[in-house]
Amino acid sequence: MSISVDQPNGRTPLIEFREVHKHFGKLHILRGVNEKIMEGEVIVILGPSGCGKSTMLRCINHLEKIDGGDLIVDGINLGDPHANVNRIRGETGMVFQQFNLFPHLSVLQNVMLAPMKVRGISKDAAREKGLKLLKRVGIEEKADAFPIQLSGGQQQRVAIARSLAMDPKIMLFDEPTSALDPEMIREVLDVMRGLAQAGMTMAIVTHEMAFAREVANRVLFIDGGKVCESGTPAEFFDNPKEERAKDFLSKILKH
């Protein structure tokens, strides 16, 4: 079971791990997770690969359909067959390591095409929140340009303004920045840290320890599928207290 820091204010969990597993055929994978997450926490999820990080947001939106134990997203318990999953998908926006932007759509095209087609809203007024939104992530002068035409970042910032579009109360982020070469990291998470000063909810997998310590509420370290460690950045990063995550920080930090 995880070790929970105090929930400020009594507020009620957007999302609620309670006793989650998840198998991949033979492969256990989530192990009885028991996690909170508060409307406006941002949380970053460390652990070595292959540990749950990118099952455990992926099952957050049901892309991975858990297999025991509940899982309460927005007062939706995706552990019942009858949820309403299409409306979990719909206030769950989520960036992967790779942006999937449709290549034959221009970038505000892209941007535009799930407001229209899940919310039904004009053509027009999809534009107009198309160019707002890609101007929040400082990119709307290539609005007319194609993916192709554009650096891993600046498709990665396309990537966020399309989940942006769907006005999701949860932002999911696996690993967004692990295709990018260096130099463009900074501008992918100088978006993400907008985000996080606006309160969204946001639940980030990444390797980049400097970026978790900076932004997050919360830090989880997870190890054989199970959540082992819960706290502060301050806490997870300067005293640890499982054997495994001191060993996990003392390779990681030195690189």
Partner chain sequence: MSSTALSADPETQLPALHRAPVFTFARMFNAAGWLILGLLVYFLIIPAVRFGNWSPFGALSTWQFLWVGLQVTLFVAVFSVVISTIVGFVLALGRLSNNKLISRLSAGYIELMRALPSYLIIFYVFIVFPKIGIKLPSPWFAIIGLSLYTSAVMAEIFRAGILSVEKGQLEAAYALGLKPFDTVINIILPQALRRMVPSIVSQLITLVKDTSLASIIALQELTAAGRQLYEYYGQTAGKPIVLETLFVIASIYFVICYILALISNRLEIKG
Given for the second form:
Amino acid sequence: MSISVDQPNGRTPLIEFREVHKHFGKLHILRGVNEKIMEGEVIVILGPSGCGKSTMLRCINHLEKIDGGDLIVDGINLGDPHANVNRIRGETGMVFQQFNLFPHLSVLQNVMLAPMKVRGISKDAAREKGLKLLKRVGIEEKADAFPIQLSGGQQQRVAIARSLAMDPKIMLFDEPTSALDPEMIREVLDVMRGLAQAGMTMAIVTHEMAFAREVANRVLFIDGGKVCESGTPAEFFDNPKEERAKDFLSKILKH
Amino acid sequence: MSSTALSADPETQLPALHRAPVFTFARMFNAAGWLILGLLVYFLIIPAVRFGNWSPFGALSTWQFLWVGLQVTLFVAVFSVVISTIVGFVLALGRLSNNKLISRLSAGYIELMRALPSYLIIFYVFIVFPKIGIKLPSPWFAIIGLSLYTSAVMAEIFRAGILSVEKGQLEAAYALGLKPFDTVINIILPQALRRMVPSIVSQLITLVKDTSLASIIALQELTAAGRQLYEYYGQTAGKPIVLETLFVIASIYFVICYILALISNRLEIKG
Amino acid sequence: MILLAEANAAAPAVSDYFGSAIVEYLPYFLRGMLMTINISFWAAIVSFAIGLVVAVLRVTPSGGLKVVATAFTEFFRNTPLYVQVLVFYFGLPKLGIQLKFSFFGIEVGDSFSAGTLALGLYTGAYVAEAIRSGLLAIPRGQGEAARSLGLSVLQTLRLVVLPQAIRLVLPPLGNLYSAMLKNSALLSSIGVMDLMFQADFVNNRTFKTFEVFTSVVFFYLMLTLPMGWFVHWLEKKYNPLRAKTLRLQGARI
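Same protein, different form: I have the form predicted on its own, so give me the form predicted in complex with the partner chain.
First the chain shown before, then all remaining chains and molecules of the complex.
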């Protein structure tokens, strides 16, 4: 496999989609996606529901297998059946809409589990790291609580800390605030904003347009299983080129 | 409502028609129930206690004889449970495996064993195994026979438990890079185990009861001991103790199984 | 077991190729299968009647009947079927209860009636528990609505609550009857001439142990597998949502 390095700014792409296809039974969800995500970029992925935004993220993390094309994540081609998938999963943190915290483990144990089991670090080191991360997402006082005792916003912040514990090269957010009450959305977005400012590479599927405009380096608009438009938030929101993007924005911004 | 209703005791003021009838259907039904219970006690239990030949059960030697049988029953039950749990767990993982061959083989074994009478499986082990040259003490034949069957049932219990864990849990574990084995041990089993406890215990009860099947063929366990006891008394002492012995045997099984059931209920309520 | 003597005499008649004993004795196996079906059928009727009555008694507000019904289910479910079979076959005659009788000119042997009763009562205890859980799953409002329409207690039970409960418990009942058919195998030990009995008989005649018992496995599969499919079909029909969610949520590992 070869990795192109001929980027305008000279950096290596962390993730590269090349003609990626994905089917769910008869549904053709991704129809030849081509895209590069560079290190340090914050990408917001927009598009109508069912267009394949989440699928794109889930393919990066190999929660879905791609059916065609190449998907190169940190130098490993996921289109190759012999690829070391577990390594990729360790390098890419995923935050889910439904949090998916482990209900039988305490908050701290949720964060400590993967570093201990996957990276093999000691319990003490994992605890120290876990507490540090919980502090970073502002929830260290709940370290010994169980997920069920937390609010949705708190749970999602723990989920972010849990992913960060693997020192991922990229964080994937799959509609992280969609399952939250309005008053809790802010606390999660604040944590994400902090991550972006610290230089984390992020790919975010969200409906929070104001947040997208503020935080993103680049906005991808997906429709019909393809990337229709890609540009800075300013270009995209103020002056969309594609008809479908205009249509989408007019519907969204009315609310 | 008239002003009389305001007086201290309104019920005495109401016309007789409005009083609740003394002989309601529910009350008569309830009374009939207690009457039936009384009749059962009077005509069944009291004569059984008075006219039964309970004297052999006053002797220590009788209980020692039964205790030897009970030990075999418990030995077979405990070893069968341990073996079936381990094998059942492996079979469940096999059936859920992405490897088609392993999955089909496990499913085939599970479905075959679940479709056969456990008596037939035990019989098969006792009769066919020695013919093909496998020689073991008879408790081990019983353990093999019971485990062949019980492991298949355990596998299905484990599988249902694993499948009952939400898919998001699995995705979160995979997204963190946990390997399938670590995911099962650290994420799925702790959540599934609590849900599986009632089914596992009820299978355990079935297992304890099914040990008696081996006595039909060759195993010297509790039921066999009981049978020998009443056959011996029937030949020597005269007054038969068939029902008395069977009642005692049944009660021993009952105590074991009922305690297991109570433990299961306790765990279920906690969970 | 008197047949054993003549059995040995007949043994050399069996020519010696694999499966020959099975072909030669096929009528015995078929007769055994019919007996297995026959005794399972009667035990099913006994168990359903018992189970229905006991389930209703357990949810009624009558204290005495509740005690009787609870004692029945707990005792029969927590003791081995084989011990119960011994009670009915060897125990009851000691009380002077005769199990051999003739019913409209049909002779019913003592092993058959003892077997039917034991299997029926044992299974009935489980049927009672299944129906009871179904009754408890019906929302209280159903019964209250029926009573407020003027239906009597029994009408409410018969027309509103029981039909819903039975539908709910059909799949578990199917499983119970499938288990009952398998349990009937041990009745061969008291001389019910079912499939298991015939297998033992043919084995003693031919000494083709491996062939005989392996083919009996197939004969039992012919009875139990269709029952299993039927239960599966019931499950899909009456609980499609559960089956579907299980399939959807079921992540493979």
